[in-house]
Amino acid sequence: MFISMKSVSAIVAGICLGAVAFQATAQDDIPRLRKAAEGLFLIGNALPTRAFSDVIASDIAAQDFNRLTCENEMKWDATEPQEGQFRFEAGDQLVEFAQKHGMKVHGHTFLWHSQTPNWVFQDPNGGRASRELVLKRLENHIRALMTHWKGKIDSWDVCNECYEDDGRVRAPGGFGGNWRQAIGDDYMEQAFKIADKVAKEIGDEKVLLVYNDFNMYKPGKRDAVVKMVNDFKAKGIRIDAIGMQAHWQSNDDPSIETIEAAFKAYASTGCKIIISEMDINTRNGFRNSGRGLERDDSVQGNADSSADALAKRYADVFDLFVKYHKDIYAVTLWGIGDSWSWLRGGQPLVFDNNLDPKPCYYSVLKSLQKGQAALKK
C-alpha cells in the first residue's frame, strides 16, 4: 500500500517519519512505474526543491521514476539572477537527490523568452545591447552551467517554446521575441552551435542537446520544427532530441492519431523524441495568449474530470508511448501529485492531492507491464 499525507499526519508523534514511508513503499511486491518502464523509456518527473524536504513526495520520486527535471531552479533568473553570479545550490539538491537514487537529470532551460533576466538584452548604460554582448553572454552561461554539472547532467533543453502554433518564429519585438530581436534570425541556430561548442571543450559531449516546445502535435509547428532539425543536420549543427511538451486534455483533445502523426514526423529526423511535460487537464480549457500556453478558466472545454475518463485518457497514450518506445527517450509526468501542479484545482497527475495512487496511475502501470512483456516475447 501507499501511505498518503493525511495519514501520515495521523501517526502519532514519536515514529520516525522516514522509516514509516520507507516501510510502507519498500515492499518488493509493491508494483511501481520505475520497475515497469525498464527497457521501455526513462520514466520522469519535474520536481521543485520543496519535494525533497517532503517524506512522501521524495519517497514517490526515488521509487516511481529514473529521471527528474527542475521546474523552475536551472532556468537563467535563477542561475544567473545577476551578471556573472551564479546560484547553483537548488539545482545542486535536484541532482544529488538523482545520483543518490540511481536517476538521471534533464536541464531545463538555457535559452527561453520567459524568465530570462531584463540584464541579458541591455548594454551597460540600459540600452539595447548588441548581438556580439548577448552572444557573449549566452555562450558564459551555458558554458558556466554545462561546467557546474558537467557528467551530471543527462540531457539539456538547449532552445525552449520559440514557435508559434502557425511555425512561425516568435517575431522580434513582440512577446517572446527578444532572443531573436537581440541576436537575429539565427538564434536557435546560434544556441545549439554554442552547446555543442562547450560541451566538446569541457569533455561532455555525451549530453542530449534538446529542442523542447507546447502544443507540438499542431501540424504547423511540427513540420516547422521538424524542418529547423533537418535544416540543423545539414549544416553540420548538432541536435540529438525534439521535446514535446504534453500538456493535453481528458476528452481525446489531440487524438491519438494526430499525436502519432507527430512521432512519425519527429522520428524520421533521427532525432530521439521526449514526451517532456506530461499532465491531462480535466478542467475547461487552455488558451495561447501570446505568453504560452496558460489555463484558462473561462474557456469552457469539454475536459471530463471523471477518474474513469482520466484513467482511459492515460491509458491511451502511455499505449502509444509503449508502441513508439524504439523512439521514444523518456516519457516526464510535470508534477508529483495534484496539489502540485500548475493546473491548480484540476486532477491532471497520477497521484492525488494526498499523494495517493489514482485508478490513472494502475492503467499506466498497466501499458508499461504489457509493453514489458511484448518485450520478452
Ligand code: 9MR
The other form holds:
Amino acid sequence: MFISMKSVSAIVAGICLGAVAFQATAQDDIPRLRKAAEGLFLIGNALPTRAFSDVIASDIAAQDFNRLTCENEMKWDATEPQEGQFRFEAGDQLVEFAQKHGMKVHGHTFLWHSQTPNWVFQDPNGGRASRELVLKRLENHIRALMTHWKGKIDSWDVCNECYEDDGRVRAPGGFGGNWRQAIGDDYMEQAFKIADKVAKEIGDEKVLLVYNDFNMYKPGKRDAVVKMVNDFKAKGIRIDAIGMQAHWQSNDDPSIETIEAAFKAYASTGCKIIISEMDINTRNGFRNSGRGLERDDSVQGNADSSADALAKRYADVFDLFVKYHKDIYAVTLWGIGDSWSWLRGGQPLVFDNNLDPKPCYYSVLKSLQKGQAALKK
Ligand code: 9MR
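If the one shown is the form predicted alone, what is the structure of the form predicted together with this ligand?
After this comes the whole thing, all chains and molecules, with the earlier chain placed first.
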C-alpha cells in the first residue's frame, strides 16, 4: 500500500488555512513510523526551525517521529554567539512543537570543535585563553542551556566528535583539537563532570548525558570510546549513552556484521546506544561521515542510487536495530526529506524532495512492524 503523505498533509494544510472544512480522515489507520516503533525505541528526526512553518514537514514530524533534535539551533554559535548573550528562541520553537505533540527532545551539543565561536578560546587581550577561563566558559554555557531547558530536554550530547577514526583523541593544534588544546587532555572528563554537576544542582538528574561521534563502527574509534566510557565509570563520572551518528552508505558499507560488533561493544559498557544522525549516501565512490561526502576511489561499489538498493539497506539496518532494541534507546534520521538533507543533491532519507514517502520509508515501517509483532508474541 502506498499512501501519499502529501495528500494527508494537504488536508491538514487546508484545515490550517481554513480553506476546507475539517473532514474526518482515516489518518489513524495509516501506519506511521512513530506508532510502529512503540515498544522498540524512540524514533526521531533532526529539523531546522524553518520546518515549523512548513505544513507538510511539520505534519510528518508530528506523525512519524517522537523525538526531535535541532539540526543547528542548540549549537554554541546559535545559543551563545557572544559571551554571556544567550539566544534560545530558535531552540524554544522546536521544544514547544515537541511538547505540543508529546515528543522528547535531544539537545545537540555542548562541546564540539565546530560551530563554536572563536571568543571561547581567546582571552580579553586576544591571546589564548587559560584552561581555567575556558572551563569557566564551558560551565557557564552548560549551566545556561540546561537551566533554560530544564525538564524539557531528555538527553544532551555533552561531547561531540572528539576521536579520530583510529582511536586517537583529536590532537591539540590539529583539526578539531581546539578544546583539547585549551583545556588539556582531560577535557571530555571535565565536560561530563560539569554536565552532571549542573544537572544535580538544578534538579534535572534524569537528563541523559551522551558521547556522540561519526564512524563509530570503526574498530579503532569503537575500542577507544568503549575504553573512555569504562574509565569514566571506574572514576564515577556519569555517562549514560553512546551516540552513533550513522552517516552510512547504501551498499552494505559498513557491513551489518561490523555494525553489530559495535552494538555488542557499546552495550557491554552498560550505556544505552543512540543512532543519532542516520542518513544513507547513494553516490557510488563517495564516503559519508560527519565530515561530509568525500570522494574515495577505494570504495567503488559502496553506494547505489537505485530506490531498491536504498530500500534494502534501510530494511537491513532497521532489522538489526530491531534485533538490538533492548540496547537501543533511540534512532534519529538526520533530516525530513532529501531536499532538506545536509548531503545536498543526494537521496539519503526516507521522504523525497516533495516529502512523499519513498520505498525505503516502507521498508523501515515493515521492519518496525515485524519487530513490534515479535514483542507481542
Ligand atoms: O546538518 C548540519 C548542517 O546543517 C550544518 O551546516 C553542519 C555544520 O557543521 O552541521 C550539520 O550537522 C552535523 C552535526 O551537527 C554533527 N555531526 C555531523 C552533522 C552533519 O555534518
